[in-house]
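Just one chain follows, in the form predicted on its own, and it is written as structure tokens.
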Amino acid sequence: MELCVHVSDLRKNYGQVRAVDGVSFGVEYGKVFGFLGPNGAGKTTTIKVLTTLVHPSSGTVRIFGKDIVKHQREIKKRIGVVLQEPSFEANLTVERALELYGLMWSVPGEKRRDRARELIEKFDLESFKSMKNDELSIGQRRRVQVAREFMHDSELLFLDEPTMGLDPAARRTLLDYVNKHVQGGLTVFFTTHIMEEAEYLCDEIAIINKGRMIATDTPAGLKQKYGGVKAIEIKLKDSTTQSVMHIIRPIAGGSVIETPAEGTIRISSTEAQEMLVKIIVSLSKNSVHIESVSVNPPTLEEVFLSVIGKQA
């Protein structure tokens, strides 16, 4: 199958610093491809060899099957970009710069327009449309830079922290309208801080850390393999969480107890499956009645969390 986008030892060096040591990965088309790490991780520098703001020290790319170097004006010409570094248009209306923006690419005047009215709807700009991108609060400009991106068909979008700045209804917005477009087969290149939105939007992620890939996969994929680590929440039907934690102590031995509400109770442990029923049975043996146990995947937060401690 042949890849949107195909990396291959990739290795960019500023002076004698290596920002990314020997990357490698592929992106397929119409998916949504989440590139995780730290800060200093190497993200946005793998961002800027793949979008062709800098050259690579070494190693091949290729997107849409042609090389970075070679072809480098025609796959900008099929690209979409959106990078931390905030970029607005000081002295233009939000409904001006979009237009502008439609022009650049040389969309036509009527479409140009619908679009420009559709994206002020969808990323809820009506109320400020009117008014310059300086006069604008950080966030209100970071929903125009991104939107502003969907003013042209690209076929690849890169996304490098695009929700930075916005508020959760507004970050569930953009999430919606990029999922939207991946479903008319747009191949999105992700990066976030925000370990749910990549969950959310995600079909592969990687993780990157100190410029080398630490691990690949689906999110369902990263958790198993990482995810050693599971929750067990019980909830007592008539006891106080105190009363009965001179039973659970000693089975959870040096695990992380937790009573996130009066009458409920979660342990973070390696066995769980194990340790649960050890507690039920013991419950039952002192007569303390429960309403309801589970035990609960974890997040790909913690098991971001994992990956990256076993780097340090």
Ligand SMILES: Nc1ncnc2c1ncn2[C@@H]1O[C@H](COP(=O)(O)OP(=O)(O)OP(=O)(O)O)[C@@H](O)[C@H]1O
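Numbering follows the first chain given and starts at 1. Rigid core here is just the name for the largest C-alpha set that superposes within 1.5 Å across the two forms. Treat the numbers as computed from the prediction; the structure is a model and nothing was measured. What changes on going to the form predicted together with this ligand:
- Superposition on the rigid core between the two forms places the CA atom of Asn133 less than 2 Å from its counterpart.
- After superposition on the rigid core, the Cα atom of Arg78 is displaced by less than 2 Å between the two forms.
- With the core held fixed, the Cα of Ser243 is displaced between the two forms by 2 Å or more.
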Contents of the next structure:
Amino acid sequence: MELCVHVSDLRKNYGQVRAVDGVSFGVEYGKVFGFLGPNGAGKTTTIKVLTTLVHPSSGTVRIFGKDIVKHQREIKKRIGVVLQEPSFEANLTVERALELYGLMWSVPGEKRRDRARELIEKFDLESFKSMKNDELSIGQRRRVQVAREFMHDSELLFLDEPTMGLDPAARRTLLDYVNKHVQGGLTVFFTTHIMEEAEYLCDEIAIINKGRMIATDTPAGLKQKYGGVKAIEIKLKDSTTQSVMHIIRPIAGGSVIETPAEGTIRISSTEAQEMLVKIIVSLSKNSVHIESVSVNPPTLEEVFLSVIGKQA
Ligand SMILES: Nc1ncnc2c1ncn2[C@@H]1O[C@H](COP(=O)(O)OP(=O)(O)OP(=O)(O)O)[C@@H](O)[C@H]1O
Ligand SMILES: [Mg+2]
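Target state, the form predicted together with this ligand; input state, the form predicted on its own:
Time for the whole complex; same chain goes first.
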């Protein structure tokens, strides 16, 4: 089966810095591929190579089944990219910026106007569409920058932290808009530091660190593989957190104990179930009343921290 993106042993050095250090992965057509990793992991560098903005030091990248070095021009026409750094024409109004971007991509007149109208509505740009780009807030600018990329029809869209600076409503609108296009066949390569977002949008997730791929799977698969840790949460009825710590601590051993709120205790452990039973028995022996208990599966954030932590 042909992959939309097929990367083999990709390396990119900046002088002595090995920004991308032997990375291989594939992205299927019509899927959202989440590329996660800490600051400096090599995500943006990978996107720059894949979008032909910088040359790889070695390795091969095939997009739509074609080598990106040999078929650079054709590939560029079929992809869209929203880079991490802001890019806008300071003196253009939002409306004009969308219009010009459509023109740049040779979108015909009628379609261009319809598309701009649709994006202004969908991305909620109406109230500032006549303002100049450099008069906008950071989040407003980012919204325009992302909306702009939908002025033309790309088959593969690279989004490098597209929701950076967006408020929760704008973020949700953007993710849903992307999702709608994915239903229509768009393939998306996506980076974010917000794990809930990755979980919401991505079919497949790769985690990279220090230029190397350390895990790749579906969000559920990652949780199963790396999320041995579960969290117990105990809410006390009348007692203070402090008054029961001498009971909890010896049972929790070296596990992380958090107190997210007064009277609530959260413990993360690979032996959460067994620990919970011991704690309940011990608390009841000491006449401490419990309001509620729960054992929660790991979040993608916990998986991420655990995988990255093992690497450090
Ligand atoms: N133009 C450049 N010249 C030299 N080094 C660079 C350049 N661009 C990136 N690097 C280095 O390459 C490494 C990877 O950077 P990259 O921007 O790809 O990280 P990232 O995963 O996108 O991080 P972030 O989450 O902060 O956006 C870093 O160590 C960075 O300092
Ligand atoms: Mg980056």
